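Okay, so here's just one chain, in structure tokens, the form predicted alone.
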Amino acid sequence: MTIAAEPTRLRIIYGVDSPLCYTSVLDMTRHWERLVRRAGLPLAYTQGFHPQPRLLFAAPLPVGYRSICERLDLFLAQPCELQTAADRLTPQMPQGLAMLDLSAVPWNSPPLQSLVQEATYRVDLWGSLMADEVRRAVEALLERPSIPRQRERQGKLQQYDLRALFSEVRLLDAAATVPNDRPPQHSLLVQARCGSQGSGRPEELLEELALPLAHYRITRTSLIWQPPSGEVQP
């Protein structure tokens, strides 16, 4: 571990599970601000009449989604050794939030939100349906050249093509699902656009598949972005 000679920018990879998966983006920001304060780290704030904590999320996690790959850039007003930051933050993590990795990045690095291009998701399905039924529904959806839909945003209806937002949808083998207390009947791997140019929402995909589901669970498993060098990173 090395000590930075200037204010520190930490990049945190963290997981989100119940009950915090039902937290809004704004409330998640507040959770992290309180967490950093309890840890006794010197959080940096913006200038002006209404200073805001300098916390930059790579991509908003929709309410109800779980994740094993969220990224947050945390700006500290003073130098901080990585091990010290990890030792202080880890005990403050509430149920449903887990820090998976911690690293230091240059203070002036571009925000990940401007670089994120796609995300992958695991969509676990429960219901009275067979694997062939799921596979046929996915194949039929992917054969459609376009899927016109509309969303309400800021009080206005926005037209968009749902099909253009997804680059991959496939049924996973049973062995590829993650074990848990209630194993899903089937799981899909979904890769979708994620960022300022539009984001694909797996629950909208499920609406178009029109499968007889009793329950489903969406977990974001990776973020894919375009670094300044031009090399795509997972």
Contents of the next structure:
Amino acid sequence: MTIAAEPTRLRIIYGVDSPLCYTSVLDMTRHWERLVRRAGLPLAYTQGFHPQPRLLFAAPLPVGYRSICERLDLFLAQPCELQTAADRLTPQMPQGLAMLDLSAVPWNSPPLQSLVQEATYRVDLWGSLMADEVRRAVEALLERPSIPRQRERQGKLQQYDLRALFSEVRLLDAAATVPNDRPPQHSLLVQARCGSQGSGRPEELLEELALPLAHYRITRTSLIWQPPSGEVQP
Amino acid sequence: MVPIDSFELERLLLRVQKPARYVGGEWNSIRKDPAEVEVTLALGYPDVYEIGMSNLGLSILYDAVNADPLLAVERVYAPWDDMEREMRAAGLPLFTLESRLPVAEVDVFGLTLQTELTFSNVLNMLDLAGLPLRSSARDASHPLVIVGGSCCYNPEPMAPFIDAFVIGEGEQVLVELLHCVRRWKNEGRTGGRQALFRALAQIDGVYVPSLYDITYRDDGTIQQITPLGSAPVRVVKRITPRLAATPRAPVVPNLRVVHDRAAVEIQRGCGRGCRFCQAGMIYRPIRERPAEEVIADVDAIIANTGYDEVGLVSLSSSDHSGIQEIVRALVNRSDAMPIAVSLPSLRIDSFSLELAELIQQQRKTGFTFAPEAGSQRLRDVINKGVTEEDLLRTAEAAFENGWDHIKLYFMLGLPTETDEDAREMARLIRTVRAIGRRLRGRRAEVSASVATFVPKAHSPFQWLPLVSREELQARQRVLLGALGPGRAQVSYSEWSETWLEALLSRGDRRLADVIEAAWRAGARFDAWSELADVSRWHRALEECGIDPAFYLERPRSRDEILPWSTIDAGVSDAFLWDQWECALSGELSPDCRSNCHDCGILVAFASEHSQVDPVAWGCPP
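Could you present the same protein in the form predicted together with its partner chain, rather than the form predicted alone shown above?
Complete assembly follows, chain above in first position.
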């Protein structure tokens, strides 16, 4: 007896670096569609008047952010061996995208987006700053009971409390080593809410810290899932 | 060659919109080590990335130059004003996308001029690169500055800024030009830039403006154009006897661009001979890409890029002899990945409607017609070759076959036009609307886009003035009045853009001062309403003491030396004048593939013609 195999839903963990870290979410979708087509894998399409390829991101990455933990589910129209998928997709990854892991999940698994709760970021800082100076600024910020700010969204000003979006901000003992001809002086670890209930953006935190920075770089380092699955390491 | 400081660039990228415009590294982009080649070309478009990356011509040149192991090409586009401010504040010069080389350090800096409204951006890019604006102020340490593209058919307004213009099709001549630079460089730049200029002027299709001396009469018209040394009296455009190979692995943009799809040029040139149309004159002769080659090109591009849409590029898609075969093959691709086909420039006939049916089986967006003029009399003047009967029959068939929206393209300001022509335009729109109502009820939508006609160099109307603003506005009022209330949306082109386009396309070398003054006053991105401000141009004209009426409002006589008369598009002045006379008498000149009108192209390109099958160009034997 043969059982018709279920079409494959691929779960991909990938990294984002320059130049594609400068690409918007919408454009990132197009890059994935195109690389899957180049790989010769048949994407499944949504039904309806305007069929769209079925791919779901866990959490959109803001323009300018790098990442080592992006997750994406790709729905294929046919069953596909994992090894075949990996062998075909990897050579089609453009500069700035890195394949980190690939697995298959049941077709009807819940969407990743509904499971993301928080994310961690590493924020690399350039500028002539003493570590103590950074630490004190961070401590002072965390002591504030609330940090009222406003954002413009679709032409409307929204009030929100920035403090409530961050669960951890900490100066790392040593600055990260990053591919850059000028290494950063310091790196922060930031844990912030991420998802439909609002996202904490590390650059807004930097604005509040008001440190005299020459430059900064934000890298998403992990996604934290709703209980009970807990933190998933990339 | 030392690249720009990438750390500095990364800093700026956090502060601008759409930073992906400035980073390069795209799929299929080619990065050669500049130290491994002998000549590096920075090639680009004087507008933003999304416009520049949509230009098929640049993609062809990117392939043609990179195919040569001695040459490298790197792309460069105009930074949007936010990035410009950041670059200027940080002292970061204009740089190429592939290796981030400062443009000032490459050997040749080349831009394509597709619209006059990018002229101010050319100056801005020269300045951002740190180069002196004027050719006469640059020396052998600076890159050679060249331009190509359709605006070069009147090179004069930009002449003082540019070292050399490439006239016509660049695929071969650009490579020849780069090798000429290579030899000069390898010989220690002997004789300086003057020696290089003289060598360049010997290449067919290269116009070196500094080698021409121009004198003027008291009335402002040109008295004489004198070539210096051995520069040719007239520079004949270059053509390729056969269409060059399609770029099969084009660069896939980092962000959504205007034409975000595969592109295959299926035909160059057009035999319809519309008298208002510069493209129809300057892109002669007609050359078709065989259907099987087009289909193979599309398959290869889709495989190399992952695009799901292809644009079949030509001046008149439905005139390709194998178009039906091509479209059928593309919509019935056997593999699992369907592609959309876009087919611009369809004719108004039932055959075109069938093609549109084929490519819009799933979604019927809008059907576009270009009657161009409202009355039969005026359509005959411009040699449009379409009758009202054709038009109404096609509109009826389109509504019957499920289209709800018909878009009509017209022009106002055409030669011999009167108020009656505007009333006829209104009547035509109303008739199409009534057909839509009858067949599709309230869902039927008819819109009209009414551009203003600009008489262009090397067309049969090149001697004519631009319509005056007063006359145009009066005619627009007649049109609107005659349309009456109802569901027809009419949009007009901006007068200020038309005016500037006409001024810059009909001017001579003396306008260069105006371009520079306008740029100094802040002019750039003149095609972008959010950044354009035509008052800068009005002030620049005043400052330079130049009356625009001289260029815009004055009919030019048959024997006047036109500013662009140094350029030879292969179509003879006698033919153009004859076509103007036919226009005046309303005499039609049918499609030249069936009936040669002796335009001159076979005489100008006899040697190229002898390299191909005698019927390959669509010229009758």
